[in-house]
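Quick heads-up: it's one chain on its own, the form predicted alone, in structure tokens.
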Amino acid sequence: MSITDEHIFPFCVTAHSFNHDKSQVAVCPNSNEVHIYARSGTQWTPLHVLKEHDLLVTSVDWAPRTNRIVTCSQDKNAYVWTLDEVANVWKPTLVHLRINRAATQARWSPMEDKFAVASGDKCVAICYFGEDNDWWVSKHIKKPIASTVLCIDWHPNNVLLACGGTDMKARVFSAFIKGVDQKPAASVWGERLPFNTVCGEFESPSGGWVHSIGFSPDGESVAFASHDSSLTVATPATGEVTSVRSPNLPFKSLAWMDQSTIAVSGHDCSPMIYAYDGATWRLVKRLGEDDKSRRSATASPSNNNTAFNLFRQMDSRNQPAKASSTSTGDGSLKSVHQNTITELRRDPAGNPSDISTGGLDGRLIQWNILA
């Protein structure tokens, strides 16, 4: 494991996306705007702030190739945002979501020529720009979604969606939109795919809302994190859903490295890979606390004053620190960060090592797990 660049931002990092480069990173720092911050150096500088959502921020991500910028929030309104490299400022376009509820979470599509947009009014919806009006409009997912959607993911195929919320189910749609999509490919998802066929439909043993899911690179199985502190794998080709309990905090957020390998993080604050070895998935590393170096680093400004660090851990885990075993002796955590983490993103250029994490201590870490 190797921590490649660690930030401290003054505020929490709810959501965060990187451009094609990680020359510069979008964070949502849980209010209703959004900050970009460019590189200098080994530092990281205020750039721009996207304002234009009433409420709070939800979730941002990055498009790579076309460098648009999705935001959605709780004011139940997503933007997309274009650089005007002339004026060099961010100008952002009203998506026409047609919502009632909170918008969750918001993904640009392998082909970044559609995005979807998770919501608490029961649905998902497909955005794509159309032509004849001139903006961005959507088409809704809805049955047999019975809740709040949390998090969703692409197939690879640029037209399967996975999505999964608090009706404690993980499902695979069809996203196709006429005269967007080319017809897709037959695969262990189906053959014919019209709008909301429902490709499949699992759930963890204990059940538990599902917090993040997502697509095995070759699209041929499909993971995702529940809050019964589970890990969840189904391959629809032989059959088989392999589920793992975990004995620490639930996982907010996971993401494939590889066909046999997965990271995930959440409120136990360690960032966690799991493998396949064949026959099951087992928890093989814990990154950041086995780097014994660091552990001073770890620490708040205030890193000599015992007494405030014992405080800070018994608020942020909620149990007395002298009893745990993942602290040390000044109060602080074992691993880098310090409070939950809320996001764990892939790298934005594909390299299958490198994984980005922010979390509410403010530190957005990026690591490299094979070094």
Second form
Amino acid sequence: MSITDEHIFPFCVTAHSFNHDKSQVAVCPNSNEVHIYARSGTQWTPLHVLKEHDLLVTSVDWAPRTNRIVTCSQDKNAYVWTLDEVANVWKPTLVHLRINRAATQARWSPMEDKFAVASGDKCVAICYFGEDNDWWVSKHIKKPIASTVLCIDWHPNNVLLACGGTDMKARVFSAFIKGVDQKPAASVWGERLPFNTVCGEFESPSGGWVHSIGFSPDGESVAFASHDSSLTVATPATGEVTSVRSPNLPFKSLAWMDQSTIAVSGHDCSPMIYAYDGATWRLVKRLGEDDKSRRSATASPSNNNTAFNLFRQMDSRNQPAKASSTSTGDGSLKSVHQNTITELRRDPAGNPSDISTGGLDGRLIQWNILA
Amino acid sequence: MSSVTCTINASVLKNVEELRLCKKTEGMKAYVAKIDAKTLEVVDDMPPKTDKLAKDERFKDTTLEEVTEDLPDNAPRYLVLSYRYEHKDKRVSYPLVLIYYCPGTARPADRMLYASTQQMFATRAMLDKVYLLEDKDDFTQEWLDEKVAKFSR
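Since the structure above is the form predicted alone, I would like to see how the form predicted in complex with its partner chain looks, so please show that one next.
Below is the entire complex, every chain and molecule, led by the chain shown above.
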């Protein structure tokens, strides 16, 4: 496993999304704007600023094939941005969400003809483009969600949606929209699924907010990470629901790399890989914690500048650096990220060994988990 | 009050009459009309080729769930229903009901169009039982029976 790219932004990366070939990235710098950076050589240079939201932007998702960006924010709105090639400007289109609380996460469906927005209004809004109205309209999945929905993930068949939230349950719903979707093939999750059908409901051993959820590549299983530091995998075909407790701090983000590998990341500042060995899921490796010499070299542009490092620590971790057992002598963590990893995303092109992580320390790192 | 009033296509009134007079069965029969915004005319909203069928076949028995599923999410419609209703005193009648379906997500222009034409359409089609439906989820048998009960003594 190795780091293929590392960049430090001068702000917390609360959400990020790459375009189809990773030549551009949209990041949310912990504000009401979204910045788009383009790759030039080994650096990322700022290209566009998307300014339309009034409050913190909570999620960004870049659709690889249709090249549209959906952003959602605490201001109860979501916008779909399309690139005007001629003027080289991103044009926003308001989405009629009809939610009364903040939006927490937005994700395009696999076919990119609709997207889901999770919200604090105890519902998930499934948004599609209504031809007769000529704007994005939404249908709400409400029952039986009892509290804020934090995370969503689409099934490869473009119809099923997994949701997890603060009611401590992970559920799989049908988000079938008449007129947009073809009737899906019967699957382990059910057949003949009208909108808002609950296809499965799971919870982790000790309960806890569900921070992240994801379908396996074949759609047969769903994995979710919850605040009791556990990773649970449910497979309805066999009926088994296996949980792995972890001694680490809770995970905030997970992604299936292939049928038997899940990458997770969270408050412990390192991405970790869980693998299925046929019987159980177990932790296989933590990324980025062995190569100390490489890390401290890139930590400061001028080598061995401990004063520079000291103030950088105070900046990115908001506390004066102290020498401790979990850190090296210069007060930084052993891991590459120096603060919580907010999002772990897969390669938009589908490469099963590439992931990217963005954290509160401002780092945006691309990893190869195999090499 | 200068509201836009639409014309009614002759086939619409014909269909309503046929629905009123067709053979009464156990199931529910439904007919949907919509307004063509371009021609400002009330027209049929039926699947293609059904108007070629004989009138008994045209209005096949259906269920409330099927009718609800076919209603669009974001556009208003006029729904004419005929179904078997049993009164409290055990009498059976087959009321002909007009449901003015107007979801909250419909365009304001459309809502104005349907709202202004609704009265005229009900009078011309001689439908005196008219009810407003705003949310598909509310459309249940209990709701329908409750509304019709208000009309019977």
